[in-house]
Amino acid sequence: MIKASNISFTLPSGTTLINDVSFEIAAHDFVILLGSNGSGKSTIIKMLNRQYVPTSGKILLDNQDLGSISHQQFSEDVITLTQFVRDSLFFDLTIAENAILIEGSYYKNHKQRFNKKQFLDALKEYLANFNTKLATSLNTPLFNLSGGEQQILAFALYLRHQPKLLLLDEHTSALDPKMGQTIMNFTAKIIHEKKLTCIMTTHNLDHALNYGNRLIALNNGQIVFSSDTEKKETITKEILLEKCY
């Protein structure tokens, strides 16, 4: 599904954040991208979601140059969720209002009639599959939800229409350890059930070892470990610490 060939990214100041990195990702892969702060993992996410344009190299999505995909198509194909839920949802609006905005935009892009009442009638049942409190609190503003509930809501609303690629950029970092673990278990469950293709960045060694079917570790903008060449089962925390930190 994704082929990144010799991609690099250098800031105008001359600092290179990613240096000649190549990788391929197949459909339904759940890839963990591990690295310390400044390792380059978030830069790769930003190149994949077109916030950054590679200084050199090329990224293909389904054999199509990433930069040539129309904005409308790309917005449906690639969904990015981060620790900053405010980037994805409006905290002053209610659950129902956020849902209407996101779903209405999808219908508008497809030039289809959006029946708001019919959608709201179905929304409760849909959200109940993710979190029962969300399903019974449609008129609650998002700022009254916990951080974990906000993350679950973002998952539910943005994955209603399945994207080709889900990018998760340290989406549990702002949560306490217990809630972070809950959201990680929820994340793995949703990715498995929906057969999503996902790339998730983290600096958490336990998450890197316990989730995903593939692991790629970065240090100083380069790949220092890949489970494509070494079995993930053989890697330990000590080895990852030595390679990444």
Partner chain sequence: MLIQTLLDALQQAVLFIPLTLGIYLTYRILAITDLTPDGTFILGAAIFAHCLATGHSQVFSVIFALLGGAVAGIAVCLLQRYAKINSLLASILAVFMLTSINFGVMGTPNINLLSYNTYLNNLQSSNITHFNIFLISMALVLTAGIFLLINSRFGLRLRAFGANKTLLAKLGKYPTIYLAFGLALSNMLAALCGVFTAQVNGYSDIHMGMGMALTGIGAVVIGCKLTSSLFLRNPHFSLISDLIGCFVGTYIYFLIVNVFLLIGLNPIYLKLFLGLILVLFLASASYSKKNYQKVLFHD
Given for the second form:
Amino acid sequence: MIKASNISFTLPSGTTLINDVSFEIAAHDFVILLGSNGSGKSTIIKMLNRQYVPTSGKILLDNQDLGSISHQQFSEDVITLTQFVRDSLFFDLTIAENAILIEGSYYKNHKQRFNKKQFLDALKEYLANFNTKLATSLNTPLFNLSGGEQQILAFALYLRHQPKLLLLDEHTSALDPKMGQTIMNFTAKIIHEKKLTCIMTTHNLDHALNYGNRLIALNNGQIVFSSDTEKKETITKEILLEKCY
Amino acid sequence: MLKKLLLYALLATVIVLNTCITAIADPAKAVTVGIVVPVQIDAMTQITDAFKTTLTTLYPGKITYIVLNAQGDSNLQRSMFLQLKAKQVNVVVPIGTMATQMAMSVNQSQSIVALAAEIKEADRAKMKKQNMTNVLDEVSVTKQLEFIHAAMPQLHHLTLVYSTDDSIFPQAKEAAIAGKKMGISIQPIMMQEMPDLYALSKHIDKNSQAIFILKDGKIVAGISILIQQAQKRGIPVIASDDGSVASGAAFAVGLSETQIGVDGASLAVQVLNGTAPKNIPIKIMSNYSLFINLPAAKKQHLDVAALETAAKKFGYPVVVEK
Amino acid sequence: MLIQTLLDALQQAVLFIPLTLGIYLTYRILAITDLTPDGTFILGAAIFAHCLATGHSQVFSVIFALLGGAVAGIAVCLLQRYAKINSLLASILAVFMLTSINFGVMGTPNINLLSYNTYLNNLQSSNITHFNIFLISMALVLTAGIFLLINSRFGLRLRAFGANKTLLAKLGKYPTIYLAFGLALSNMLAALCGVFTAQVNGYSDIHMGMGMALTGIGAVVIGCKLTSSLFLRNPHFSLISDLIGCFVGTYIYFLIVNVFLLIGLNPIYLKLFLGLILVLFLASASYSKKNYQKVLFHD
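Having looked at the form predicted alone, could you now put up the form predicted together with its partner chain?
Below, the chain from earlier opens the complete complex, with every other chain and molecule after it.
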């Protein structure tokens, strides 16, 4: 599904962040991307969501060059959620307004008529599956919600329609351990239920071991360790610490 | 019964007589005059002062003056005219073209005596409500140049520095045409914003024999820059109003601000005595004077005697600034 | 006398409303500080006066003036997006350049409109009640228009631009379109205000726009702050409260100007006084936000 071949990324200053990396990800894979600070895992995420363009090499999504996908289509295909909920949701707007903005373009792309009342009724029902408080406070601005509620809302709104690829960039690191765990369980559940293809970066070794079916470790812009589904079971914390840090 | 009727008749006569007597003794009632000054500059103060003193001597009744200063803010200025309208002052006196146009828009009924507005008889005839008269202080640039030409026959290159203000633009055009006829080539320098003046002053032609400025508020405000430049080159600054001469220009041929006020008062008194403004002809000022600044003229290498001779020839009174 | 002053201020305020609404669009909705209305206000008046002076009909002249304002707004958008100049600086630059353009349009620094029989001037002199009704209904129609626009899905995206334009791009939209639209509409309203003012004042002059944008920002800040603290329990966005705020703010501004004159204070200090009031409101707006965030943190 995703095929990255010999991709590199060098800053204009000359610093090389990613050096000749290749990997393939199949549909329904849940890949954990591991690595120390500066190892290049966030750079890979940013290349996958087109924030950065590789200085050399190619990334294909469903055999289509990443750069050639239209702006509209790409925003539907690839969803990125980070620890900064502000990158995904409008804090000054209400839950309903956020939902309309995030889903609004979907209707246009799929040539469906948008009916505000119908949409909001459906939204209420939909959100109730995640969190009852969210469902009952559609007209509450987001700055009135807690960090965990905001993160759940982001998942709920962005994953209402199935994206081709979900990118999670340390999305639990701004939360306290307990809430982080809750969100992580919740994440795994959604990915499993929706059979999403997902790449997740994390610093939490427990998360790295307990979730996902594949693991890729990066160091100094290169892949130092890669495991497929069977081998992943045998990995221990010690191996990871040795390889990555 | 008859007695009572007589008494009433007597009383009535007394009252009627009384009013008649007071009317004869004091035919002029107390009046209010509202003056709106668009910006606080020396020239405006001179005009206002002269207007008030003259009107007070011309009009026998008691006059209350309301002088409002708009500080260059058009919203504020509009409020002022609205207020003068609400107070029902007898005469509204705006100074300058913009203020006059606004006064006429706001006040459709009150009498307006404009001072120094760029409104001629023909302009007034086109207007719907002609509730105004004006003192037109248009200085004829041609006449000024004629005088300069007579006083300084050797002058062939003149630099005209002017701003983008209301009345200045057509004058600058006129100057170029008139100069050509007299064999004076004029280098025009237009200033859009005050801070540009210094840089522009560097571009005065090397062979320019004098710097000429019009009755141009923005340029007058920055006159010291031009005077410095003139002294460096040993050429005179010729202005168009007495204020600039007081600030260091060598000389000026122009109208005195005081005279604008005086002429305005003579129009205002007619309005106060009951003449409709539209029946009062617009006063075109023509009494030019020559203003000289002796120390400045000397510094800027000017022949003062030649100036005075020319003034005599043209019949302009000479005013020497100290 | 007092009632007359109140009415005079009201008349001036409704005349000014288009500009306030324009500023509201950029300052509150798009969350950028755009001072271009200082220039487009004059541009509107200038184009209107020029068209009229060259013998075109009034309707045509107004349409051209509005188009001029819109084009100027789009130009400012291009300055911001492609020359990468920040919004405040881009607008100051635009006003700077518009000085020349306005001059070029008029060809002379001042065009007298008293002899052209303009619609508003005519109305003002023939029937003051109709004049007032026209101004008030014009203001109401424009406000209703803005209300419908912001309430639409397109309007929501305009607000989204103000809230987080990077995120808007991430959602597959082109933020530049929304910026261009907002700036064009805002400056069109400023131009409309210029056209009205030129008609009512009887002239168009290249110096007539000084400080208009700041006055508008002041009206928006003061008005919206007042109405939101009066009507709303939490500091959340409410379009109705904001639009009422625009009216209130503009009215307060002109009321202060008129009351200053009425009680005979020297207007030299008027600007200082108004400026200080604005500072007070801007400061209180940011303080109340901070307190609010503190409360959030304790949660």
